[in-house]
Amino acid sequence: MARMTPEARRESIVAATLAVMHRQGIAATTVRDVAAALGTSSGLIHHYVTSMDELITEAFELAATEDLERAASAVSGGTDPIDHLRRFFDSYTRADDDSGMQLWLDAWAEAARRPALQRASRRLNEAWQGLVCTIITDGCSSGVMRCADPQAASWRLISLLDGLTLQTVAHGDTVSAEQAARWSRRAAEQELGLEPGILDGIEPGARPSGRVR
């Protein structure tokens, strides 16, 4: 590896052992993987982190922060709360690799065997949750969506997501991309007492989130 300050030599660490996640998967990275694309020894990968696990996850929240970062600031650029809610499902829905939401399944997969991964997956996935509860919150206080318990139906909204992307992940002749969009949009519009069809439209030129991809 070129000269570098330690904390350029560490990042350049993680970034590697996200590569090599994408590559092969979050169970089947080693310490000698990430040094290979390195170039390196797994000697010096050791002398930067103390333990794999430790890598995995810094390497997993940095990618799963920037998709949480994307979608708030999509939601943000919102005119209210529909046009918030609307512009959550532009950002989350999948566009044109599944890269994104395949991390994120194999960390839910890894997290029992790896607490650190648990952790942070736990307090990401509950961030996202947080998101969706905010804007039907403020959905509810300025009249325009009805929901007894915003707590719950953002978790199901998320759950129902989450499900469905599995699906076009998994097996994409089962369910489409665009099928899973459609239905959870439709869902929302039933939880939240909202006209069918005013979540549809993806905005020009958006960027989607890589938590579904």
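The form predicted in complex with the DNA is what I want next, because the block you gave corresponds to the form predicted on its own; please supply it.
There are no partners or other molecules in what follows, just the one chain.
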């Protein structure tokens, strides 16, 4: 249809691919589906992308990087390490839509057969771990958290959150997402020597009720 500059076209292709992947899952995303969503012919796509594998990997990286940046910017808004961690949980838990989590689950499973996707998934996973590790290290050096091995602790935390993702997506109604989120907060508080409930967003003794006019 309308002519576009190569960079803009490429971006629109990756974005459309991501939309289809959210709707249909990674394995069921075809070139023709993307073309239909984009309103163009299917031949166009292969002029911007050498293979379907490359396209899928790129789209996943786009989504994953967006997720990560959203979390990172949410964290950076905090005032101290505990607030950082609280914001991290908020941004992670605020999944208005299960399709984002389903995409991660798809990517994890699909990674075994797509080396490029595996590399991307691993890199992003380490970035998430690094984000949490920074928070914990800060918390330890400023004395508000207690943790012998921040790297191991952040690994455990990410692992727990992955388990939560999985249970929420794969066995949906067995347990509510809110309940699961609460449990993961309790585990983090216990892990880091924090007082229970402090990550729920309600600072004990500083609640905005009563005195507030």
